[in-house]
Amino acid sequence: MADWVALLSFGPDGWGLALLQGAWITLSVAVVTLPFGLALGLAVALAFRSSSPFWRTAATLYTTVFRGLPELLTLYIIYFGIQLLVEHLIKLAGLQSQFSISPFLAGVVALGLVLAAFSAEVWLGAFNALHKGQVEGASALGLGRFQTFRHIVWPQLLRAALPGLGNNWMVLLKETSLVSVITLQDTMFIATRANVVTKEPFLFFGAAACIYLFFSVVSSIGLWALERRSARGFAPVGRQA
């Protein structure tokens, strides 16, 4: 037990500080990915509802591809594929230069593309839950499309989508562990390296599990509070007057 405490300490021979830094990278990837993925997912949902067959087809193809591909494969395609593509374009232009994409950016883009594909379905379901009469009523009051969306549609849309988006966030937290394979020094990367050096897999993978569980518990509490706040003014089913 004393050896385990020493290995998890913040001293020169301990891995405590490295694990905290890895946890920070894990949280940073998730927090940066979330708005990108949700915004793109909302755009895809709007494309689904478009009157244009082109945009509806594009949205269908997008969700089919990124919901069907393994997340790890998407990450590899973004990290290695973009570098090879850009370097090829540079050579075609007759230039001599090296291009590289940071693991952090690649992880955010890859996970964001996947998150957008799944969140688009959540947004679409939230749109379908809205009564069309409210939009018609806003139009009758002289509100423009932007005003209608901002003051009428968006508050109700967010309330309806919040449970599903919360699930997307919980999944995203776990999927950030994939970025360790492209050398981003997140929680899993540090735990794996510590295990290789110390030969203590139970200790360090257990520590990584505790970090992810901590993030999940805090997120669950935060999501519960957000759902309660968003439901203010709405009576539970069976208690309407």
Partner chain sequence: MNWCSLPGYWIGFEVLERYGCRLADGFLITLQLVGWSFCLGLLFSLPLALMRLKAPLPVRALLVGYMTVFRGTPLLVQLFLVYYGLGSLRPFWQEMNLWWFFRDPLYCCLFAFTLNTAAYQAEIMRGALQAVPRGLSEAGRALGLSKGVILFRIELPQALMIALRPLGNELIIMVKASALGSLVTLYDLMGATKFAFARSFDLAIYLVAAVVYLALVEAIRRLWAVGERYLTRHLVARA
Given for the second form:
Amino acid sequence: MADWVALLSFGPDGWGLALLQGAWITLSVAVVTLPFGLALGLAVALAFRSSSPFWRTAATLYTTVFRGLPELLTLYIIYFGIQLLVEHLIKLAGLQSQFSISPFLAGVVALGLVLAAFSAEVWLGAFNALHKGQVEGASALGLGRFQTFRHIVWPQLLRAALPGLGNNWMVLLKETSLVSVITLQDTMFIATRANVVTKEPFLFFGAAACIYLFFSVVSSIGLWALERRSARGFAPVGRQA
Amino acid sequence: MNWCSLPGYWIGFEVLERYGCRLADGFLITLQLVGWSFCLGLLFSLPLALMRLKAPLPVRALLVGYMTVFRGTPLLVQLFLVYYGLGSLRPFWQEMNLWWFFRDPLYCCLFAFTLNTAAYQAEIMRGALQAVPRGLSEAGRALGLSKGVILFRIELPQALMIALRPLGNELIIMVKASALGSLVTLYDLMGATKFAFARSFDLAIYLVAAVVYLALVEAIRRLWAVGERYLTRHLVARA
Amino acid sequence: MKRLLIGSLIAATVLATGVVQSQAQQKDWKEIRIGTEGAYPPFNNLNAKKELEGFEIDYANALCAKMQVKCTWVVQDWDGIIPALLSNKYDVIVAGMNATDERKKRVDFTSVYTRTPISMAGAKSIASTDVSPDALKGKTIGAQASTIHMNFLEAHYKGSTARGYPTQEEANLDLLNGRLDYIVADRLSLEDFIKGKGKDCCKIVADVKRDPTIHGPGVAMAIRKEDTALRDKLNAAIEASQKDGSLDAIGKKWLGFAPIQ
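Having seen the form predicted alone, could you give me the form predicted together with the partner chain?
Once more the chain from above appears, this time first in line as the rest of the complex follows.
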């Protein structure tokens, strides 16, 4: 027991600090990915609703690919592939420059692309839940397109999408554990290193599990509060049979 | 020449020709892993969901804990806890005559994946059971039907129909998650691809794996949709 | 939504500009980025303080001092170590990499700076020192994936089960756990394990016979094929370090003897 405390301590042989730094990286990857993935997802959802068959096909293709690929594979392809692609383009353009995609950026891009594919579905559902009469009513009142979106569509869209997006966020938090395989030193990376060095798998993977669990529980409490806030002004809904 | 090296030969992709058979073997392992863990998860999910709803408080609390932990932490952590954690207790498993199980990476994956997917599937089942309108079971009771009949003939069929779609999504998630097996020395499709890549350094082999995974997921999605339409045809007809 | 969109656009731009450093190509090699694995003690290892240490770390730093260049280290996992070199994440690999023909198709190598025996380790209870393919038929042997040791198993030990691990340390752990009957790796790396965590369980069973077509001439630094100037510069520094005895001195400190056997 005393050994375990020492191993988790912040002293020279303890992994406490490293684990905390890892937790910080986990959180940063997730937080940076979120706006990127959600915005891209909204764009994909808009493409789905577009009247142009080109955009609709593109959106279908996009979601099919990024929902179907294992995240681990997406991560490998982005990490090595984008690098080679950009290098190639730079050379084609005749420029001399060094481009290097950091594991952090590769992780954010890969997880963001996946998040976009899944959140597009949620946004789409929210659009469908929006009553057509709302927009018609707004235009009858003489509101402009932006005003309609800002004051009529967006608040309702957000309320309808929030539970689904919250779910996306929980999935994202857990998926960040994959970035450890492209050497980003997140919680999982540190736990893996600590395991091979100290040979204490239960301690370190248990600690990692606690960190993720902590993030998950805090998030679900936060989401619950957020959902209540966005639903204010609505009578509490009973059992929806 | 083996059949599995033919696709590479046809499209003139030497790396695929050389490692095609390994990829095919890996594909079979992926299928086995996903098939078994999903079905076992399904088997456990229903009793778990029922206990989660109806068992006495201590059991319920225990199940809430299990489901929260397994749904709140990454599968990768769970897999490593099983593979390196449980795998480090050799004397104990040998005494229990279970070392053959925890020694094998395939069984370790199966174990971790089943625990994980059972938690998710139990949650799906719970939601579905709760979404069945209460009036149905009340009507059953008014007719004097026994509890078992109400559960198995009235509530469950309805709940399964509601659960069908999220279960399909869960199966697809498992297909994708199975790639994690490659991190504990399993030569599944992902592991075989990494092997081929390490030998050839040709990134295109990852794209081949991507196409195979996509085809698998698409096939499952379509088949599932057909099955769903068949099972809910009475609802579709009315709509 | 606008705010969300604009916010993420800004974030994306900041990130993108953060990584694209349009500096002129360093033709004179005043700065060198070195890639290593950090999981192969005593050659290279990432410790609890997340610092790199080991024979190769000291040796490469000494070469950099000699060449009067600024060296920075990049940690990269083994599976991606050559792709990352090719995609310009760093300029040279110093990670206990053997200069094999298979790898020479993709990268160039400097002169050899380390050549140590390759061995099999196993449980203390193993009495025989026979590690031939026939003797190990039906056994489970572990090695690090994408290494010459794995290739060696694939080529010669067809009757055994070969398991590939992301790092050598994970393979060590599984020998300790009893999942593996043997592991194959550089003798020094195995000794490091057996002196430490593997003290009670395991021993070095025997050296394996080198297969030149698989094992290559020894450990060297890998560079991109087009960087011939860098290769010449490194070769000169390696040669100088052999002449003035600094290679042997650093070798003795970490390995206990001269690195080229």
